[in-house]
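First comes one chain, alone, set out as structure tokens in the form predicted alone.
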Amino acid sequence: MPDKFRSQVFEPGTRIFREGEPGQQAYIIERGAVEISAYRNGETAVVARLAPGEIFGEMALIDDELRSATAVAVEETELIVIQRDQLMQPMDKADPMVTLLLRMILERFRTTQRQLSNGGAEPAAELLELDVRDGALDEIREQAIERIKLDQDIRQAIDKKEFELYYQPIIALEGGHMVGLEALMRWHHEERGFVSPVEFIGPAEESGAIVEMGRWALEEALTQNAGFQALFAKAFPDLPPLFMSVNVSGRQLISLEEIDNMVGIIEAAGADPATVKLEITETLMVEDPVHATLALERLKGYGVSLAIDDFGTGYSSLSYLHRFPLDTLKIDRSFVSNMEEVAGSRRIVRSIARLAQDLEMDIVAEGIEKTEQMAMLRDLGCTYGQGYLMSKPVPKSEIDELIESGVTW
């Protein structure tokens, strides 16, 4: 049992709570036995006996109303303690639609309590009516609306094809020429507007649209790369050709019928997959590592090249990257941004570098806007970098021209 749970024992006979007064904290019965009364048409009446593994005083605790009944150890009881905010945190981060309808179950619950301990007097329909007429369940209501249109918005946009690639350029910072492109996903909604991929990213991954986007962002950015690489050749004969850096969705990696899929897509564009890099976040890999062995292992068998984002910001990044085939690790921008003025930025960027080299893999570091920054990550050892120094995420367009101009940083 995680430490931020407690235990407490209760001897027969104790009241652990009484009907009526305010309710912080829900329990869980670890052994023992709990006995719950209410007081209803002026008598007292048992409504249950909890046995180990049950739990009661939850619904005080998430409407914030006084306890409906009593609760009493029967027998000597010991009961694990959840407080008010470990229990609201998670529900603050749940998906309107289920907070909604956990509410509204609540309600509708308190409404039929109301009405037994009134002697059935008043009509139901009124008293919901009056509970539901409140200010928190209104909002809870206006928030679950407001998913629910985005989930459809991001349905449509799908067929109507409003998404679009940007594209960031990599660059080899020994040289300061291109190596690479990172694909973003942009959303122009035709009523909204430009929609940030702060507000949709995370809802299509709720929804599972991810897996139908990525699809299409991964086929989408390949053969736009082709046309990138044709130009680069030109400009840069004695170069390698560019790298397309493609985000991947945990999502799209549960399947492996997807993975299938997304190989099927690499194929269809004539890509080589020694250019092909797939940026994937550690979530997968903390929560589920034994299918993130046979997923990762499967695309590195097919040849693509395999880069873990945002490194450092997430769960035991260490305890994975000699479990998993990687190839590149991205050092988040919020490491980058303050190297110059905190000391340790500069550690960890410095300690990173070293792991990465031990490990034989790539580094490229994200964030960088000034050419101090650039000089000192070239310095520590990073190998590649990308940044609003070089470019902000652009439209196809501008990085064609920033291709046939040459340009190096």
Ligand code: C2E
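Take the two forms, find the largest set of C-alpha atoms that superpose within 1.5 Å, and that set is the rigid core. What you see is a predicted model, and the numbers here were worked out from it, not measured in a lab. Residue numbers count along the first chain shown, from 1. Compared with the form predicted in complex with the ligand:
Remark: with the core as the superposition reference, the CA shift of Glu11 between the two forms reaches 2 Å or more.
Core-aligned CA deviation for Gly20 between the two forms: 2 Å or greater. Superposition on the rigid core between the two forms places the CA atom of Thr77 2 Å or more away from its counterpart.
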Second form
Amino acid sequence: MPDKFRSQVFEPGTRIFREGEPGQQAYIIERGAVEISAYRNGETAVVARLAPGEIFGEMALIDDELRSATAVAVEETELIVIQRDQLMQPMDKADPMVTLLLRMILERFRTTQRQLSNGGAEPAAELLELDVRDGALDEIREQAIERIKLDQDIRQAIDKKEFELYYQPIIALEGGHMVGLEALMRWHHEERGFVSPVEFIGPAEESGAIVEMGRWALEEALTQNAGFQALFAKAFPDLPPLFMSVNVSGRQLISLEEIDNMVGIIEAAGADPATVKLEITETLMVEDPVHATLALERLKGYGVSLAIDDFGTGYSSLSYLHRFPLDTLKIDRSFVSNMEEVAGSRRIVRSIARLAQDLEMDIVAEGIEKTEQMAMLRDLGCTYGQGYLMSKPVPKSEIDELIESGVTW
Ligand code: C2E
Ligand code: CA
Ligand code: CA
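Output the form predicted in complex with the ligand next; the form predicted alone has already been displayed.
Entire complex below, previous chain first.
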């Protein structure tokens, strides 16, 4: 029984669509056979005979042009109908580069077809007119070119030494002294000037460049931390050494080999793994929990500590928290920023804090900008905090100065 909503049956000899019509649907052949024919050099020629499992009619949906051929059922044929939305949704989500390539290939194919139907001669004037680029394609092309440039710039930036790490102090809410630092990447682009990580981390994750950037950041942060720790030991002889928090993209943890590379970097830097904290967002844990467990256990086995970043913003499935060897939970800035006004945010912070305590995890509250927030967080049982109230992320030299001054908050 064909499903009325998805499939349609065509009697032998029925036309499914005709060359030159606009098209809103593509088809997959369930059973039967379909002949595709096109008008060439004054006559109609069969260009393909399609069997079950084959897809057709998709071109007109992708580039929004007219059908370039006619499709006829040669025997009783059942077709699964694909609506435009179904086909376009994954296209919209695709990398602009992939979309550009697809559209360009189609555009070239159409041009060739037009020339063929014109007897192989140069396209007639009215056909050239059809060739005028449509705005949508231009936009995709521009986006893709921007993206290619950005990818290339990112890949060169490490060699050109355009990346720099800034550091933001993480403090104990009880006592107000520094306990660690978070390393945050900055990009000084030779033409564009300062580029925010919000603009380049995402693309670098997509292109894979983040893996190399992540290695660089880890090495750089740990090298600097040796210096910070030496100054800190002098200024605060009774306090434990500073830890260094480094952001790690899920993309870096996909291969176990890369994890071993990271461990190699930590060893080469001579850092005590106990003072290395890797900040990970929950994406990896949600998308591939089995692999994530393996990856995180491997890192943990080496003695580094692990923090879950931006907690509360993503899926935040509480059920997964206990499955992973996490030491620290970072409460996202969005809950902290209005907690002194919005009771709901306060309650969320309180529940997250309790949850973390039950799971014996440390808590870092992010984005503290006001003294009231700091006091409230302390009362709610948060151990650590960071935010503009204490310090914005600053270059290495300013951290040196802060430590040497013996600062507490
Ligand atoms: P994140 O890991 O959540 O880092 C915290 C962000 O909040 C930083 O933004 C920091 O400057 C900002 N912030 C800290 N305190 C306050 C505050 O009190 N108020 C406000 N309004 N903002 C505050 P930043 O440096 O722009 O970094 C943005 C994001 O880029 C980071 O978010 C992180 O996801 C990513 N990122 C930065 N560096 C790296 C890196 O080396 N590797 C990876 N994978 N991601 C990185
Ligand atoms: Ca972070
Ligand atoms: Ca964060």
